[in-house]
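Starting off, we have a lone chain in the form predicted on its own, written out as C-alpha cells.
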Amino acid sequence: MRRLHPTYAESAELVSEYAYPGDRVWVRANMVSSVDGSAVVGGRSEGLSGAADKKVFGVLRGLCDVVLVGAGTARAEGYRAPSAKARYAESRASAGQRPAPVLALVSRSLDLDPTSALFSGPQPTIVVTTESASSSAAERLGDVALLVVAGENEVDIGSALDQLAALGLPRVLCEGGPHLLAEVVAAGRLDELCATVSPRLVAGDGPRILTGRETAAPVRLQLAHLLEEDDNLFARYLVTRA
C-alpha cells in the first residue's frame, strides 16, 4: 500500500498509520463508499469493498478497544463479536488492551437475538440502549450482554461513549452504519473519520456514509494521510476543533 500525503512512500506501515495518539478517549470512525457517494450495494457494503480495504479494515479492528456499530447494520452486515488475533496479542498486551475489542451495538428497541454470533465473542458484548427499552428484552440479553443505559427515550451516544470510556475501553472504532454515525457527529464525538472510496459507480439510491441528523453546521476535517492500493483509496481525516 503506498502513501500519496503527507509524503510519498512506496510502502505503508498500517499499523503506524492508524495508531490511536495515546490512551485518551478518541473515537474514530471507518466508513467505505463508491465513488459517486453510495456507502451501499445491493443494502450492504460489503460490496464495496475488496482485499485492500478488509487489509485496513484489520489493522483498525486490532488497534481499538471497542467496536461501536448499530444493531441494524451488524444484522444486515452479519457482524460477529471479534476474536482475539494473534498478529497483535504482544501489542495489545503492552498497552493494557484486551486480547481482542469488545462489540458495542446500539440498539432502542433490543430486537437482538441472544443465540446469535454477535453475542459468541470471548467477552460480554455490550449493548448500548435507552430507559424506555423493553424489560422483558434488556432481561433475555441480560445473560449474554452487559447492558449500557444511554438516553430516556433516545440513546444518548454522548453518555454512551463516556461509559464505555469509564469501562477501560477509550479508543472507539465506530463502523456505522450511517445514521449512527450521524448521530455522533452531530453529538461532537468524532476526532477521526477514516474513508474508503472504493473504486466504483453504484448510482441508485443508497445512502451516504452519514444520513439523518444534520449537523448545526459543517464540520471541517483536516487530511491526515492518504493511502492507495488497487486504485482504493484510504483517506484519514482529523476532525478540526475552534
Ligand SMILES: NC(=O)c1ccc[n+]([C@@H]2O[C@H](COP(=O)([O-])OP(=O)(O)OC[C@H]3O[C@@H](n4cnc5c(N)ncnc54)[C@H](OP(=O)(O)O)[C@@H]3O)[C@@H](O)[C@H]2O)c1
Second form
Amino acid sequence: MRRLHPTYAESAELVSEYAYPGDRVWVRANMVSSVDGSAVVGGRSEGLSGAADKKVFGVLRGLCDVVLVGAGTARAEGYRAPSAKARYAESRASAGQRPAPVLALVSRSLDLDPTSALFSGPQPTIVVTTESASSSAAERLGDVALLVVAGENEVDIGSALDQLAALGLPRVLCEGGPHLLAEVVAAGRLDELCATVSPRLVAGDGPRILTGRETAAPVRLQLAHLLEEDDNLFARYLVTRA
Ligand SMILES: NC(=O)c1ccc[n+]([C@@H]2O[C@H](COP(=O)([O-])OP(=O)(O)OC[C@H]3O[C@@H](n4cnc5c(N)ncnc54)[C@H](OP(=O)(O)O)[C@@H]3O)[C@@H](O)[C@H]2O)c1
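Mind sharing the form predicted in complex with the ligand? What's above is the form predicted on its own.
Now the full complex is given, and it begins with the chain already shown.
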C-alpha cells in the first residue's frame, strides 16, 4: 500500500500508520463508500470492499479494544463477535489488551438473536441499550451478554463510551452504521474517521456513511494520511475541535 500524504512512501506500514494515540479514550470510525457516496450496494457494504479494504479493516480491528456497531449493521451484515488473531497476540498482550476486541452492539429494540454468532466470541459481547428497553428482551440477552444501560429512550453515546472506558475499553473502533456514526458525531465524541473511497459507482439511493441526525454545524476534519492500493483511497481524518 502506498502513502500519498503527508509524505510519499512506496510501502506504508499499516500498524504504525493506524496506531492509537496511547491508551486514552479515542473513538475511531471506519467506513467505506463508493466514489458517488453510497455506503451500500444491495443493502450491504460488502460490494464496496476488496482485498485492500479488508487489509485495513483487519489492522483496525487488531489495534482496538472494542468494536462498536449499531444493531442495524449487525443484522444487515450478519456480524459475528471478533476472534483473536495470532498476528496481534504479542502486541495486544504487551499493550495490556485482551486477545480479541470486544463487540459492543448498540440497540434500543434488543432485536438480537441470543443464539447467534454475535454472542459466541472468546469474551462476552456487550449490548448497549436504554432504560426503556424491554425487560424481557434484556433478561434474555443478559444470559449471553454484558448489558450496559446508557440513556432513557435512546442510547446516550457519551455515557456509553464512558462506561466502555470504565470497563477497560478506551480504544474504540466504530464500524457504523450510518445512523450510529451520526449519533457519535452529534455527541461530539468522534476523534478520527478512517474513510475508504472504493473505486466504484453504484448510484441508487443508499445512505451516505453518516445519515439521520444532522450535525449542529459541519464538523471540520484534518487529513492525517492518505494511502492508496488497487485504486482504493484510504483517508485518515482527525476531528479538529475549536
Ligand atoms: N459502508 C460502510 O462502511 C458501512 C458500515 C456499516 C454499515 N453499513 C450499512 O449500513 C446499513 C445499516 O445502516 P443503519 O444506519 O441502519 O445501521 P446502524 O447505525 O448500524 O443501526 C441503526 C440501529 O442501531 C441502534 N441505534 C443506533 N443509534 C442508537 C441510539 N442512539 N439509541 C438506541 N439505538 C441506537 C438502533 O437499533 P435497534 O433497531 O435494534 O433499536 C438502530 O435502529 C446496512 O445496509 C449496512 O450494510 C455500511
